[in-house]
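Here we start with a single chain on its own, the form predicted on its own, put down as structure tokens.
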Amino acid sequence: MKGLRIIEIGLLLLVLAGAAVLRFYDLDYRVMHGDEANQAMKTGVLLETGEYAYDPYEHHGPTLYYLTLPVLWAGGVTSKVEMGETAIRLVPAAFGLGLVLLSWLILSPIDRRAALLGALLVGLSHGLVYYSRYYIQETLFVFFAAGLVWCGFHYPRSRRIGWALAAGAFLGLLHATKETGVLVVVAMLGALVASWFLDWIAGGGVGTARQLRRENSGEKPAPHSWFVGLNFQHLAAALGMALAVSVLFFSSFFTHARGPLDSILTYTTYLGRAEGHGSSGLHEHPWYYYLWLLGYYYREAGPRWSEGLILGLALVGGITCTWRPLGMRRAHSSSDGDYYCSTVYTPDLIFLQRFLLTYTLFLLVGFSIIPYKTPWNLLIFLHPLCLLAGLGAWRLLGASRAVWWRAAVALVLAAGCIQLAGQTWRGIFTYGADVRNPYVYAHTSSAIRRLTDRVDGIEAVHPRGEQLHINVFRPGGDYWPLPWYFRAYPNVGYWPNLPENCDADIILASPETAPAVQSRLKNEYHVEMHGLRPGVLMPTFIRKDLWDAFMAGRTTD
């Protein structure tokens, strides 16, 4: 028995090590997405000034910014110029790795082998890995939701206030991370009611209850006790903790009094966004959009993408959660000193499995019917899908005692995991910013590095160096992530409208504004074309004398 535990721990460490490689290796390989750059610049302002004020119209909650500060301080970073992609992406990557461990912790009370498989699928999932390397709130959001599930499961089992307070802290962090946290909480409450209803049906002698009674003749399933004897003082303490954590972050650590109020008023803005009002209409997609990304994605030439293994195993896990949930294996010592295991069905473990199923369904349906969709929004239900898939994989392995069956299932699972790992590796490196990747969405073109190299080259021959003057004329604020890449240059102007004098050392325009810009220029310029995103061009004007000096230097080299 002790040897078995050591093997399980060794396998868990192996899963964590593999997940760490996928999440931490070469974090600055991919160019910055516009949303990442936007978040990074807000973190930079917080780092330099210590100031942050929640914006109820754009962006999300402040946890990402504040939780990045310790990483930057540890690295001796004091300004946004010193910040690098690797430093800031360490934060979501760490939470992504933590999510793998948390997955094991959630499932291990049910079955440690199923927990290992669930953690493995979380560790390999293309979507979960890709956005663990992305400086946005999503991975933190999923981690806090999973933490709430974990603590919410353990509190009723122990009735200890520590679990209640921890659940409250996760709830507060969830709210302080993304506004859609309220949808997650609604899904959890709906899943609690639905699971209780399923329990009630089973307890009434229908389906599962009859099977359990047959298999455990000495231990009949008892009515579930989650809602029996609730300690309202603990409940109040948990809600108080959630409120305190939320207020702490939204008030910018008690320096911005209006923040907590804005965190409530913001839902009027997000309600309109969910319905596709304004620019949000650009992100309207059909109801099956998320299933399309996960099931089978193919765009012109290039690889075909699928996380069908997770979907298929989750389906098996979901069906068995309803029909025949997994039990808890308990070790016993025999009279001759040996150990043996038996399966014990306990109501709370059955309830947890049904909760995971109904919680996933509520999230999947809820986020699918909202017209506003972006690929990273699927993470919130992709994670519990992986947990269900872990349960389904173990159920398949245990469906028969025949060696040939277990060997065949193990081979299929191994092949599927190899496919997931290879796909994830291609997704984060070879196709990290390629539109043929299902998770690449309105992403910056890798060609942005050619532009930044050009600006750095002009800066090298400019008499005032980094004090050179850059004008950016792109309507509608469509210039991100340029502020991130130009953060070392203090004289950059981002213009919503064209001024009479457009001249500068370097001018970046849109194809629509370029003719008007050119007509207002007084100096002579070299003109070349750069790309912001695939299909989004950026005519670039470089003052002729600087261009000549730059070319002369290249000729000399």
Contents of the next structure:
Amino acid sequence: MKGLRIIEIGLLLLVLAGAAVLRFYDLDYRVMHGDEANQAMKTGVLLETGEYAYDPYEHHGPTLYYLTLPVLWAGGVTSKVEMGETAIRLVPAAFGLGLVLLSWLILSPIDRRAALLGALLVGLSHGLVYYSRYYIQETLFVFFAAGLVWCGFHYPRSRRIGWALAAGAFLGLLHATKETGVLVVVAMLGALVASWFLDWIAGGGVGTARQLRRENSGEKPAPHSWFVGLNFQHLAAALGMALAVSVLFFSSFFTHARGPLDSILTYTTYLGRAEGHGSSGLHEHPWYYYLWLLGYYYREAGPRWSEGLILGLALVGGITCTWRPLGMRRAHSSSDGDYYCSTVYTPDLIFLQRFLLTYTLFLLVGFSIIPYKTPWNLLIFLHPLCLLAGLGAWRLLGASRAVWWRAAVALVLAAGCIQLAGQTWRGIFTYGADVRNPYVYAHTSSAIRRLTDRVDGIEAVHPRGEQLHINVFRPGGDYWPLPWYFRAYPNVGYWPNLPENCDADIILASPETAPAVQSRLKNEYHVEMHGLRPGVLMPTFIRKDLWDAFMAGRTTD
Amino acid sequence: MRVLPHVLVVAALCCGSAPADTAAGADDEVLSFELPEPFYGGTVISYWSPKLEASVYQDRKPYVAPKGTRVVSRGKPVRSSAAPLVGELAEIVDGDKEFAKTSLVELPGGTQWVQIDLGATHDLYAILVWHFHAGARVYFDVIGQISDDPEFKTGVTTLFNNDFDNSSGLGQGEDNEYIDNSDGRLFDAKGAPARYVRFYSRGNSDGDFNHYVEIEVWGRELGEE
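In place of the form predicted on its own, the structure of the form predicted in complex with its partner chain is requested.
Next comes the full complex, this chain leading.
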């Protein structure tokens, strides 16, 4: 038994190591998305000035910025210029790896082998890996939600206040990370009720309950309820902890009094956005959008993407935990061949499985109904889908004791995991910023590096070096992530309107404004084109004398 | 396939009204290129550059070459600087020029080349290249070269080079950038002899990758009458 335990721990470490490679390796490979750049610049301001004020209209909660600070401090980083993509992306990557461990912790009370499979799928999932390498709030958000599930499950088992306080802390962090935390909590509460209802209907499992009555005590197992025996003092302590954590972050550690109030008032903004008001109309997608991204995605010539293995296994896990959950019956054969099971019935584990199922369904349906959709929003239910898939994989393996069956299922699972791993690798590297990747959304073109290399090249020949003057004329503020890439240059102007004098060392325009810009230029310029996003181009003017100096330095092989 | 323009051109030539640069001698003929169906869709490219060749909304001028000039690249071996991410190199010379997803060969980012071995030295005339025509794109650092040296170290003739900043390191080019379309881009080898044809590119206005739908080399075996 001890040997088996060592093997399990070894396998878990292997899963964690693989997940770590996918999350931490070459973190700066992909160019920065505009949203990442935006978040990074806010972190930079916090780092340099210590100032942060929650914005109820954009950018989500403050946890990402504050939790990045220790990483930057540890690396000796003191300014935006010194911040690198790797340093800031370490934060979501670490939470992404933590999510793998947390998945194992959530599932292991049900079955340690199913927990390993669940952790493996979380570790390999393209969506979960992709956004673990992405400097936005989403991975932290999913981690905190998973932490709340973990603590929320353990509290009623032990009734210890420590679990209640930990659950409260996760709840507070969830709220302080993203406004949609409230939807997650609603889904959790709904799932608690629905799971209790399922238990009440099924009596812990239709088939087994009948078998129990027939073969053993004849009693229908009482449905488990998370609510029964709830200690209201502990509940109050948990809510107090949640409030404290939330206020701590939203008040910018007690330096911005209005923050906590804004964290509530913000819901008027986000309600409008969910209904598709304002610029969010750009993000309106049909109800099946998330299933499409997960199930089968193929756009133009290129790879085909699918996390169908996770969906399929989750379906198996969902069906089996409704009908006959793990822990329902661990029948032991006695000497005369009769079965007994009364001593191993585990209603809390059955409840947890049904909770995972209903919680996932509520999130999936809820987020699918909301017109506003972005690919990263699916992470919140992709994670519990992976947990259900872990349960489903284990149920499939155990569906028959026949060696050929287990070997066949193991082979199919291994092949599926190889497909997931290969797809994830392509998704984070080869197609990391390519529109054919289902998780690439309004992403900066990797061609941005042509521009940044060009600016660096011009800076190298400029008499005043990084003091060169750059003007950006992009109407509507459509210039992100340029502020991130130009953070080392202090003389960059982002103009909402064209001034009379447009001249600068380098000028970036939009195709619409370029003719007007050109007509106002007094100096002579070299003109070339650079890309911001696929189909979004930037006519670029480089002062002719600087261009000539730059070209003079280029040798011909 | 668009045959009508070529019929009209032949008719024009017969009537002696062909433009001077397309005048055909007794031993010449107008090459009849098979063109794929154009793609009607996608977004209009907002490429704004004085280096961009103006779009021409007319059929290409007829290309006159000695009689017997034919496609000599079909099915010939193709090499590249990097393994394709999508498709197989053989698809570049398989005659399928359609914009369909299945026709595209994708090479990784950075400066990449593909090279066709014609098997023997040929007098080369028109070389048509389709990078991508399911949407408007500009490919960067397009360089077309021919040579008898498979390594392209000696005897290299450069037919086209629009690498204006020498970012691919093969020399600064003076040619203009252009938007790919279903007509393909014609590079004129003007009868120069060579066995190998190589094309470079360095990403495009949509992203880093390099693409080819088809390369079609028209020529005659050396000394062929």
